[in-house]
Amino acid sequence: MSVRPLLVLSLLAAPLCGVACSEQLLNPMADHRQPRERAYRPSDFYADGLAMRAPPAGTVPRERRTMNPTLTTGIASYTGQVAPNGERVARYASKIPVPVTRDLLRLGRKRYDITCGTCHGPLGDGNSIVGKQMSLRPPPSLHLYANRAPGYIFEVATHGFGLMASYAAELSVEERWAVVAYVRALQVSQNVPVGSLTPDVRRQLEQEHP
């Protein structure tokens, strides 16, 4: 009785396949064993010896907004002066360069609560559980910056400030302006005399906070 060659090969290959498949299932990091380059490390593969590659000249990321520097930087112009650190002194946008609508404020509140409120507090006053654990430099109250231009707040969210990191990777341009709009709303809401509110709003506040 003859044995089919394909059947023999399948029987011999089955155990090997089983080992490879079981390793793949039991060890999800198995794929990471393949050769790869790591960031900021030298590389023998490229002629310049660098593992990290620069984008092709003249290209921009698909998500980048162009032809409107005020929208993407928060800076309207420069004064012509130079700061002690060598940077040009900017004139920040005095108005939010996108329509401030209820939808924008809803988006701003959502992104603020997720990204900013953890440290700066739900009311923007710096009162948060995370902020209280920061002994080196607690996050400041955003109400102290009520007189700063919206473009300044946008730039801080984009590039960071002091111990605060940049959030440009977490928030798109539109989301950053939405957060700026919501921060402005927080600043106004915490500094409006109750007597200046309409009767309907006062009744609503009394019902929510008896």
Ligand code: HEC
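Everything numeric in this text was worked out from a predicted model, so none of it was measured. Numbering follows the first chain given and starts at 1. We call the rigid core whatever largest set of C-alpha positions still superposes within 1.5 Å between the two forms. First, how it differs from the form predicted in complex with the ligand.
- Core-superposed comparison between the two forms: the CA of Ser43 exceeds or equals a 2 Å shift.
- Once both forms are fitted on their rigid core, the CA atom of Asn191 lies less than 2 Å apart between the two forms.
- In a rigid-core overlay of the protein, Met52 has its C-alpha displaced by at least 2 Å between the two forms.
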The other form holds:
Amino acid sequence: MSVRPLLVLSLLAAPLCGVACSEQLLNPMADHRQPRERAYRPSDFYADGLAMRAPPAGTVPRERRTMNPTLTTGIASYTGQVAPNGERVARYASKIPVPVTRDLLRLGRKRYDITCGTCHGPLGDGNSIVGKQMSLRPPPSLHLYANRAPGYIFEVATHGFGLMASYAAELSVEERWAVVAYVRALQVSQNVPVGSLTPDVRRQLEQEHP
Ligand code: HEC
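Can you give me the structure for the form predicted in complex with the ligand, which would complement the form predicted on its own we have just seen?
Now the complete complex, all chains and molecules, led by this one.
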């Protein structure tokens, strides 16, 4: 039933059945009034007699807390202090909690270019066509965050920050860590002393940029 006939119906019904019933008709979304099951209670709706359902076989919730919560939150521990906004102050993971391999970096580059680079720029310096159109608060250069813990970058990708949205729906946990690893690679790539390069990389660089 579309909204309009329902509204007309409830306006007609209201004087007939009193306050309680008209409220239910006027606010059909009030879920506490809809038939529902209660957690941990029996149910005669399902054949097994239980109200609570098990996840379909072979599936896991996307953000399931594992035995290693740092993996899914980026948070290593809590300081015990509470921030002015009421949230617990976190210590972010100072290391990427998955093996950083060439494949992980390759995945991170792919996902970064598609998901983050559109705003933060392919080099991570905030230089992008989309960023130039964002007048309210342009995406910052990620090189300014070179000293932030990897867990913090993971947390921003997971929950968003300020005007930036969460990318947890677009990127799996592994992909987010891959992006974090690639952001680190970008940060290093723009700030590396020439003297610390291996001779072959240095030679290549000097050939490309004489
Ligand atoms: C649609 C544009 C957009 C995309 C896509 C985007 N960001 Fe952002 N990002 C922003 C903006 C805008 C800000 C500044 C938000 C603010 O200060 O309110 C920001 C801020 C940040 C910050 C700084 C947070 C801080 O503490 O100041 C980090 C780190 C970051 N983004 C990482 C990422 C990563 C990683 C991705 C990809 C998963 C990503 N962003 C995707 C627009 C974007």
